[in-house]
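Heads up, the chain below is alone and in the form predicted alone; it's given as structure tokens.
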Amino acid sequence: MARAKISLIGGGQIGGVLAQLACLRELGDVVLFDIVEDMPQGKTLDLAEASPIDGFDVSCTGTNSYTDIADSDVVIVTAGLPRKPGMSRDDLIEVNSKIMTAVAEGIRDNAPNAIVIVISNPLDAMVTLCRKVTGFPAERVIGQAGVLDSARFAAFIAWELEVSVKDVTAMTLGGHGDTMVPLIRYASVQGIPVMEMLEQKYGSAAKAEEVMTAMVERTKAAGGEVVKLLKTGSAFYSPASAAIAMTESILKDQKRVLPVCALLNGEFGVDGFYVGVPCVLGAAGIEKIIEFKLDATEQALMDNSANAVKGLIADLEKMGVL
């Protein structure tokens, strides 16, 4: 049986450590493109002289050409400006915009019927941009996001409650931005609602509801945490986990359900637009949208994230890329 493939677009933090994730967990062939001439050589070089030792048997090669991410079964998308101190993703969106078309026109020409994964910033706007220029199915273009702020959250919970991250479920939903949607009432360890063992903890509820409140804008501005902390660059290690857990129930065919950046047909009460919502993943790519009932609150937060991201579509528009 021929393995899978697994090409990455864009040779840097983030696509270095997907292209290690991807070899040690034998998910396939890997192929790691950038445009900057050898530099993807050089790091796939340097990780296959590292299978001995870990003891991965795929192959893995750098590329400077679009053609050689022919017959891929996924590819991530990686490439773009990352974020600096002081910048939003928002900030991105011109010139990853024109980056995206490039990276886009050359997934259509060369993988006709891959599922792409999209990890750019702004990411809402960065995969409506690749679906339009792609004109892939929805199923097959999806967002990183949600996996990745839900593993935020989920730590931030875990660390508060000194219990183990394996036993902490949370969520987030909408865009990937401040206006993300943590979704406090389903947060649970082991079943146990978060919001009671924060009550036990501090045997008051309002100081639960106001260390839960800390955890969720925190969740809300991980990101920028990482940014400022490193002052050279934006998050890399988690993003690439993110990614990779989706690529490995896309290509095992897990069926798990897991948030990412999907395009809503009136679900949640959005139309036509890219937002984070839970999915299952599997061969097929999004094989389904998992819809479930918000109570206002986290219906309001939703409307008011879903237009942040309508936002940045207009604002695409504008630039006439869309």
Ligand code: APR
Given for the second form:
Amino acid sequence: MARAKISLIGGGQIGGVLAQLACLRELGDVVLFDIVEDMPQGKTLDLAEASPIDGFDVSCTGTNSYTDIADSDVVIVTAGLPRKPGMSRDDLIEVNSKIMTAVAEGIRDNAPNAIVIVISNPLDAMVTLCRKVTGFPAERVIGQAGVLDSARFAAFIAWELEVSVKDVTAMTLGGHGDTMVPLIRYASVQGIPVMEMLEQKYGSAAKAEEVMTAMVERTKAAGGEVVKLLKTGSAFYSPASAAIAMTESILKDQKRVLPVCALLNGEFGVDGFYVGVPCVLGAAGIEKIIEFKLDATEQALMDNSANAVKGLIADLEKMGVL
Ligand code: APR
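Please could you give me the other form, the form predicted in complex with the named molecule, since above is the form predicted alone?
What follows is the entire complex, opening with the chain shown before.
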């Protein structure tokens, strides 16, 4: 059986970690594309030379030519500038939309059957633009944000409750920005509500609320927290891990339920916009959008987040790129 093929557009910080994770897990042959001459070839040569040590048998090559992404099963896009301290993801829209347009044309013309996972920011706008330019069906153009935002939320909960990260379930909905919606009601440790465990720990509902609010706020600002510390560039290990989890679910047809940025058709009261929601990811890409009932507070937060995404899309329209 032929191995799967994964192409990575953008060979920077995230692209490099994506290549390494895909190789270590032997998810398929990896092609790393970048416009910078020689850099993707150098990175992949370095990585391939680690294969006897790590014991992976997939191939890993670098390129500056889109023709090398032909027949990709999955294409992951990280091309674009990352944030600098003090910038919001939305500040990247002008420069990254030009890059995304070029990248999406390259994918459309060279890998027309691929499933595309977009990581470039501002995510909700970039995935919308990628879909428009490729013309691919919505189930094959997916944004990575929710897996990462949810992982950050889960990590904070696990650290606070001093339990394994493996036993925490936590999910965020909405856009990949300050308006994202970490779902408190559904956060659990092996099904036990996190709020109940916090009340037990602190012996007071008010204190539990306070601690949860701090974790929610930290989740919303988590990308910026990393940017501030790094000073140059933004998070790269965790976004790469998130996109690899999505890729694995697709290539192995695992049908995992993961929060991803999907084009909604009325679900959660959002119509015609890409927003983060739980989806079944399998061989066909987004195989199902899972809708469930939000309470009034959650729905108001979701509406607010969807409105922020709509604002970004309006910006793209004003710029004439959408
Ligand atoms: N085509 C392909 N690659 C491009 C293009 C283009 N038109 N323009 C820039 N690139 C490449 C750069 O050469 C660089 O190697 O994209 C890469 C981006 O890498 P980094 O600057 O290291 O950024 P990274 O941390 O990987 O983040 C990439 O993901 O999370 C988002 O906000 C982040 O938008 C940013 C993206």
